[in-house]
Each structure stands twice: as C-alpha cells, then as structure tokens.
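First, one chain by itself in structure tokens, the form predicted alone.
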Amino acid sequence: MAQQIRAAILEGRLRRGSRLPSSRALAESLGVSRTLVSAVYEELVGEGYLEARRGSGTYVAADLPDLRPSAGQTSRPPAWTPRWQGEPPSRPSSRDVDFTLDRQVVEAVSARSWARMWRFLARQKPPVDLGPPEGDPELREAIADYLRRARGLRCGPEDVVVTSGAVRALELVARALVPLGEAVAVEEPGYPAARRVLQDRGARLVPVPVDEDGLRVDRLRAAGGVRLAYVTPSHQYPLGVRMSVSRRIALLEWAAWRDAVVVEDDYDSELRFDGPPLPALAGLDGSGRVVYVGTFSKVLAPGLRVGYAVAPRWLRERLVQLREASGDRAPWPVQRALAAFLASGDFDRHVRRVRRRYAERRAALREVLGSLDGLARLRGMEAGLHAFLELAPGLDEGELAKCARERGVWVSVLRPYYLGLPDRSGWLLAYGGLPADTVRHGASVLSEVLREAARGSRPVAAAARALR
C-alpha cells in the first residue's frame, strides 16, 4: 500500500496538497484493517510524502517538487557522458559467420555427464557458511590431482586457490604483488583483459615481443626494473604460438636472476591437437617463481566462471587473506559439482570428445585457408580454439575485414592486441563454436576477399610471393 501511494505521488497521479481519504474510509474500501492504513500513513508522513493536519485530515505534502514528466519528454544522458558514451558497436546477425574472439561458445557437456554431476550435488548437504576463502576442499583436491597428472605440476590441494574465473585469479595475484607504478612485462601482442587488470592496479606495462618460439627472453633481460612477467606459453594469446622448451628454461633463469615472478596463464592447454603439450612452466619451476593460473571456462562452459591459481607457498597465504577480505566466492554448488565431474573421469572423457569435434572444424579451416598462394599464412593451429591468419604486407587488415563483413563474415583484426606499433597484420579466427560446414563457408569468403584484393594490387602480389 505504501509503495502504491508513493508511486502515485511520484507519477503525479496524486497532486501536491491533495487530500487523501480518511484511514477509516480507505480501510473500508480496500477491505483491510484501519490499523494497517494508519501505519502506512504514518510511514509516509515520516518520509515526507504526506503531512497530517490536525482536525483536517491527511494530505500530499505541499512542498514536494513537481515530478510529473512533461508531455513528450524523453530521457537524456547528462551532458558530459558523450565523452565515453558513443554509438553501440555493430554486431553480427544470426545469419552471419562470426569468427570474432568476442564470441565465447564451446562444445556442450554431454547431457548424461551433466545430469550425473548435478545428481551427485543433490545428495550433498549444503554448507551453513561461505566456506573457506581458498575454495571447496573437494574441488581443490580434484584440481591438484588433475594438474599433477595432466600438466606435471608438483602441487597439492593446499597450493590451490579457487576463484571466479581466470581473470579474477590474475586480479588476486596483481593485488598481492603489484604496487603502484610497478613495471610488469606483458607479451606484445597480448591479452587485453590481462593488461586491463594490471593497469587497474597501477602497473607500468612493458611490452616484450613474441616470435615463433614465444616471448623473447633476450628482450625481457634488456628491460630494466621488471620483476613480474605475465605469459601465455602453451598457446600464446593471440598469435597461437607455443613457447619452446629452451625459452621456458631461459624465462625461469631470468626469474631467478632478477628475483622475479612469472604468472603463467594456461588458459586452454587441454585443447592440443598435434601431440602432447609441452611441460608447464610451473612444472619446470623448482624455486617457487611461477604462479600458475587456469580456468574451466574454455573447455566446459564460459558461464561456470570457475578458475584457480596455484601459488608458491610464500604467496599462497597472502592470496587467501585477500580472498577472505573481498568476500568473493565461486558458488558452492558449482564448485562441488565440478569436483565430482573431475573426480569421476567425466572431465577427461569430455576433453577427448570435444577435441575430436574441434579437430574437424580445425581441419575445415586449414582445408580452405592453408594454401593461399602466399597471400596469408595460417598459424597457431596446434592448440586452442582460434587461429591467426597472418596477411602479406600491403594487405590492409581493417579494410579487408570490412569487405568480409559486407559479405556476412566477421573477424577480429590483430591491431588492438598491440600496445605499440604492430610488426605484422592479420585476422584472428575463433572457429571452435561453429559447425565445420559454417567454418568452411566463412573461410571460403575470406579467401575470396584476399584473392580479389591481391588481383588489384601489384605490390601485394610481390609480397605474397615473398611470404610463400
């Protein structure tokens, strides 16, 4: 009743100074007690919406501003918002082929495995509190067991801190290790979300080039004052190269020499197609210099939002303290269900099944774009759910991406992944969430766009011959 009267006043249906029915009359008309109406009137008088006049009755407060919208009035943003509030970016339609990295779609867990996971959870007694800040003990045990077996990490459940996604894990590490103005090395090109996390902490980002073998450790050694490096060695984001063993060892040697820490983001190491993955940096680390960050979003479901950090013992307690102070927790039902999924072997079966599906889509992409007569070179196909199509010099990645959009195929361009001037150009193609036939069709359109551009440009044709 109070809400209804309040709304009527704010919307102008009850005018300033207008008299309300007596408490007895309103109670009789609504079929409620007079005590209830009197309590509502008293509440609204106390809030300033009504005023009681002795011997006269209850009225809408006369000093309220007129809040009625004018005829034809529309909502307008404050004058200062156009600085950041522009036109919303255009999005692909349902008929378009969307290769952009913004599109996070993964192969669904089988219905049987999904149901089994939640049936197990239904038999569990829910906790009566938030649970430990480092995460559900059963999930930490399952994660540690998986990482020992699959990634060669020497870790136990006490080393694992569960977070609400990999980005939250990086945020936690940054809060613990990055003071204002700290120099942090990042890959160039690199992962924008990780860079934003570090910049939000006030870090000074130092871009380090990436080549065929991953991060250039020689350039990292030349960068003075860096004591923290963020890397994606298993499937570099976004170029897709993997860091060679020699580079991994050199990076660990740099960390020991500089008394530094390396954050290893192993975001999709399960999705490898050409042979087993190389050892994780954290598995090679014998001196507690590597913080390992992982997630289940890339292989199970983006909506799960469960990630984790495996930290050296000198850092782990600090991460737990920060986690407890934030009050942030991954939902307990999701944690416990995921623990059962890992422990039962369903996770390993799911990875084997989806790897076959993704391999079919990968083959479709390579079938069309694997041989473009030197116009472009397909890279980063050994693992993950996206590839990098490096364009020959002279081909404008932005203009040609626009041409592809006009034909219903959307791609991500490489330029925004650089902090400085790019040393190459190309398209990033997220193929994992598309059927093989759709991948093949979209790739054919991209091939046509590139070939048409080359036919109209002699310099591009010469560069294409050099790229072969």
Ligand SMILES: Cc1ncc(COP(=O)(O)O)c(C=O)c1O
The other form holds:
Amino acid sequence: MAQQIRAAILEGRLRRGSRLPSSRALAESLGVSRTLVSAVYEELVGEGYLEARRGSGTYVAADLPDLRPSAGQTSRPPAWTPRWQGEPPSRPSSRDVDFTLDRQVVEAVSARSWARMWRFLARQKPPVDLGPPEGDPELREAIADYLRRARGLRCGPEDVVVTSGAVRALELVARALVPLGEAVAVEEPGYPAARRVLQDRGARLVPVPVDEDGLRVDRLRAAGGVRLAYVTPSHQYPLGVRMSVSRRIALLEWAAWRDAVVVEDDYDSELRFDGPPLPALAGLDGSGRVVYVGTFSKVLAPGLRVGYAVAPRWLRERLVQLREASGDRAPWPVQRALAAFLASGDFDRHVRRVRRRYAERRAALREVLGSLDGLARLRGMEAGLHAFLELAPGLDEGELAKCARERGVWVSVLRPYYLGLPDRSGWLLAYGGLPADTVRHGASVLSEVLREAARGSRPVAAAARALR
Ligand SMILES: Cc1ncc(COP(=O)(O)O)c(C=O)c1O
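Could you output the structure for the form predicted in complex with the ligand, given that the previous block was the form predicted alone?
Let us now look at the entire complex, which starts with that chain.
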C-alpha cells in the first residue's frame, strides 16, 4: 500500500497538498484494518511524502519537488557526459541465421552432467568469507592437472590464479605489468576486447601482422621498445591460423632477447578437429617469460565467467595481491561445481561430445563454402567455433554483408579487427552454436550473395580467377 501511494505521488496522480481519505474510510473501502492504514500513513509521513495536520487529516506534502518525468527532461544526458553516437545496433530476429562473432553461442553441457555438477554442490558447506584471491583450491588443483595433461604445461595449483574469464585475466596481467604509455604488441588483425583492456591501462598498441604461420616475429623484432606481446598461438583470433613451431621458438627467443613477456591466450585450444593441438607456448618456455591465459567460455559456457592465468613464479604473487586488493572473485558456487566437473571426468566427456557436434557443423559449412570458384576461400577450419571466409579482392565485405542480412543471414566483417589498414577482407562465421542444417542454409545464402555479386562485376571475376 505504501508503495502504491508513493508511486501515485511521484507520478502526479496524487497532487501535492491534496488531502488523503481518513484512515478509517480508506480501511473500510479496502477491507483492511485501520491499524494497517495508520501504520502506512505514519511510514510515509516519516519519509516526507505525507504530512499529518493535527485535527485536519493527512495530506500529500505540499513542498515536494515536482518529480513527474516530463518530456525531454529524462531523455537528455548531463551536458558533461561523453557523447556516444548512432542508433542502438539492430539485432537478428529469431528466424535469421546469426553467424556473428560477438553473439556466439556454444553447445550446451548435457543435462545429466549439469545436474550432477549442481547436486554435488548442494552437499557442500557454503562459504562464510570471500574466499582466497587466487581462487578455490580444488578448482586450481583440477585446472593445473588438466593443463599438465592436455596442454603440456609444467604447473601446479600454486601457479594458477582463477579469474572471471580470460579477458579479466589479461586485465590483471596488464595491471601488474603495463605502466602508462608502455608499448604492447598485439596481433593484426586481433581480438578487440584484449586491445580495449590494454588501451584502458594506457598501453600504446603496436600492431604486428599475422600470416599463415601466425605472428610475424621478424616484424616484432623490428618494432623497437616492445616488452609485452599478446598472442593467440593455438588458433589466431580472428583468422584461425595456428602458430608454427618455428615461430613459437622465435617468439620465445625474442622474449629472452628483449627481456620481454608474452601473454598466451589459449581460449579454445580444446576444440581442435584434425588431431591434437600443439602443446601450449607456455609449455615450451623454460625461462618464465610466458603468462598463460585460459577460459571455460568456449569449451563450456561463456556465462559461467570463469577463466584463469598461469603465471611464472615472479609474477604470481603480484597478481594475487592485485586480486586481494580489488575484492574480485569468480563466484564460489561456480568454482566449486567446475572443480567437481573437471575432477569427475565429465569435462573430458563433454569436450569429446561437443567436438563431434562442432565437427558436423564445420563439415556443413565446408560442404557449401568449401569451393566458391575462387570468389572466397574458407580458412581457420582446423579448430575453434568460427571460420574466416576470405573474399576475393573487389568483393566489398560490408556491402555484401548487408545484402546477406537482407536475406536473413548475419555475419561479422573483418575490418573492425584491425587497428590499421586491413591487408585482406572477408567474413567471420561463428558456426559452433548453430545446428548443421541451419549452418548449411545460412552458408547457401552467403554463397548465392557472392555468386550474384561476381556475376555483376567483371573485375571481381578476374580477381576470382587470380585467387583460384
Ligand atoms: C581471443 C579470445 N580470448 C578470450 C575469449 C574469452 O574471454 P572470456 O573468458 O573473458 O569470456 C574469447 C571469447 O570470445 C576470445 O575470442
């Protein structure tokens, strides 16, 4: 009742200074006790919404400011706030095929192992404090065990720091290592969220190109002043190439030569389809120059918000201190449930299952887009949940993406993944979360759009012959 009277006053339905019914009259009309109405009036008098006038009754306070939202008043931001431009981005409808990278979905955990995970948790004693800044000990144990087994890392639970995702782990490393204006090398094209985190720390980003073998380490060597590099060697984001062994060794040699640090983001290495992944760069590193960053976002579910850093000994304590000071923790129930999920073998079963599903979807994509007569080339298909469709020169990625959208298929274009001028163009297709039939249908529409564009353009046909 108090809430309703408050709302009526704020919305102007009860005018300032107007008289309310007596507590007896209101109680009778509402069929409630008079004591209740008196208590509500008293509460609102205490809050200043109403005033009681002796011998006269209860009134809406006369000196309340006019709080009605009037047109123009609430839509205008304060003058000093930064301006952001443009309309809110449009979104695909439920009938559309959404291949865009930023709304990527993953295959769900099976209902049975999900239920098992939480049943286990229900029997655990709830925590009474914030928990250790480095993360739940059981989860760190399980992660270290997994990384030794699956990624070739030589690490123990004491080396693992649990965070709310890989990007937060990178942010933590940047807070520890990046003074204002520090030059940090990033892949070009690269992961925008990582670049944003580094820029927010005041880093000066140095884009280093990527080719078929991953980061051009020769270019990194030539870029003076860089002492930190962020890379995705298992599955370069977004092009999807894998860094060759010789480049990995060259990168570690660069780090030793420059006394530099490499952050290895191993965000989806579990999801490799043609044979096992190469061992992580951090496993090759003998001198403590690589910080390994991992996540459960791709392999399990992005909504869990759990990732981790495996830091060399000299850095680990600093990362823990920073987390301690920030009060930041991944939620305890999720950490504990994940620890059980990993330790029980359910995690390995899940990875085997989703790998099969993703492989089917990948096959569907390849079936349709694998041979486009030189108009486009499908790349980065060996791993992960997305592919790169490189377009022949002359095909406009943005214009054609618009055409595809008009036919209900949404893709991400490559341009925003560059800091500088792009050296190629194309579409990024997150196919992982879509059923194979949907992938096939979406891919057919994309193929039609490209073929129609090529028919209408002689230069494109010539470029396509060249790409073939
Ligand atoms: C390159 C890269 N790193 C990390 C992540 C995952 O980040 P987080 O664990 O913060 O969800 C993603 C997700 O898209 C990614 O593309």
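Numbering follows the first chain given and starts at 1. Throughout, rigid core stands for the largest set of C-alpha atoms superposing within 1.5 Å between the two forms. Bear in mind that the values here come from a model prediction, so they are computed numbers and not experimental data.
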> C-alpha of C403: shift of 2 angstroms or more between these two forms, rigid core aligned?
Replying inline: no
> Is R451 one of the residues whose Cα moves 2 Å or more between these two forms, with the core superposed?
Replying inline: no
> How much does the C-alpha of R19 move between these two forms, in Å, when the core is lined up?
Replying inline: 7.7
